[in-house]
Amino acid sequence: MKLPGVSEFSWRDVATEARLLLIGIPVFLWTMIPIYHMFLFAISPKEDAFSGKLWPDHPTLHNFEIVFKQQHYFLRDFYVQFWNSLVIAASVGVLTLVIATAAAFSISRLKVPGGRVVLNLALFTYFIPAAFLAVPMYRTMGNYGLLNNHWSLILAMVTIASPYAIWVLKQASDKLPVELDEAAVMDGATTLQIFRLVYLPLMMPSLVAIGTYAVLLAWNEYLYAFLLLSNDREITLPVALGNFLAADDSPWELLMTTGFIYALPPAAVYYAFRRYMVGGLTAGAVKS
């Protein structure tokens, strides 16, 4: 006899949840163990950094003090390099959004001639690994005199991020009812007003997701930053972290401390916009 309000017990549901746990727990541990060890290095004195213990005998925040006060040779430009990373990541996010939003609106809503060709060409660029384009990009930036200039890295990252951004926003735009545009036109709205008052508000979740994607892509970039920037006061922090490995006695505890600090902003950005990320990035996965 089935009691009111009590769902019927199902072994299939139990098996499904068990499979999810069997997959989720290893993935969670695989993700968190490196972060835990990074934090472990950050709070360990230099002599205890490689002790192999699960928790240091004498945990300390002295490493954070050294980083924030720039009390090591490799950290003398910490704030400048952190600012470089911030400026470049923000610029890439803004430019990628401007380019991708305009392109998606033109292709999806205005039906500009050749729009489909442009979209396919943009998607075709993903058949070429980004690492293969590093040397041609270096030569191109050199020809235009942009080497060791932040604009070289910004333009390179926008080039890499834009095709995917255009594709996702175009597919998400296709899901918006065309009747909204027709109603706005009947009310006397111009194309710019439709874009600003109708299109952008409805596309906001996808725009936030794509902006976050572009920012994090630029924030974590190493190869292009290493090739295109060389001056210590122009490089980004990921490149500066690589300098730690050049020493015979690398200060691993300071390397991990700096890396842990550098990982906090992306975590904060993702946490702030997490409700947009899945829905925004998958909005164009299936065309309705």
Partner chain sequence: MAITLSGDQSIPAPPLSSRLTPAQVWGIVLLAPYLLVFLAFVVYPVCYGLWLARAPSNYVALYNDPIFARAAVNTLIFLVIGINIKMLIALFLSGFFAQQRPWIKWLSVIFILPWAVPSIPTILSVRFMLNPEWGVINHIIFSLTGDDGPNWLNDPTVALSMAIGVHIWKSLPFWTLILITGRLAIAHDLFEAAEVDGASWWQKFRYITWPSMQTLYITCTLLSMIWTLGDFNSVYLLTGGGPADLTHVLSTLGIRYLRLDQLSLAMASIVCAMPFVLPLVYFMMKRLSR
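Could the form predicted together with its partner chain be shown next, to go alongside the form predicted on its own?
Lone chain follows.
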């Protein structure tokens, strides 16, 4: 009598699982190694960091202490730079939301004449490679007298974040039923009341996604920050990290510690809003 092939089936499962692990383990290592290496430097005393060990003999938080107490030449303005990054990212988030929500409402709900053209212009900007736009943008900010002023970076990042924000918000707006607006008009609501009382509450999930996107974009930005800002007390954290490299004997363990601290907020924000981000952003990126 042949038993219902118990062992046969589980062997197949083991083989499948093994094949999946054969992919999963390299994927895990590939993803984590640069991040782990950064973390390893942050918790290693200088001697251990340079010795190529995979775990320090004496893990320490000393590097964090140096950074938080600003006890190194490169870290003199750590808190100011952290604050600059924070203020700029928050301003970009708020301004992008205001500008893009207004534009999306205008194009999608009010059907403003020429709205379609503006949307296409925005899409065109979305497709200009960022490093290409940086060249004329740098000179333009100079012409406007904004170089070394936080406004230059804020406005540049708003310019870069808005097209995508308008695009995603317009897509989301189109999905809201027209009847809502019509009912509100019947009840005598003005355009602004519809915007405030009907539109904004319904758009909340998309607004969270777009706000997070704009904040992360600005927080993580290096190229524009490094072109547009240069005084030690005006620059953001990534520019300060880049400046570490200028020295012949860069304090790499401090560079990695500061980098680790700098990378934590976006990772935390990303995980906190992951539910909104993945749906909202991937849907807008490529319409299939």
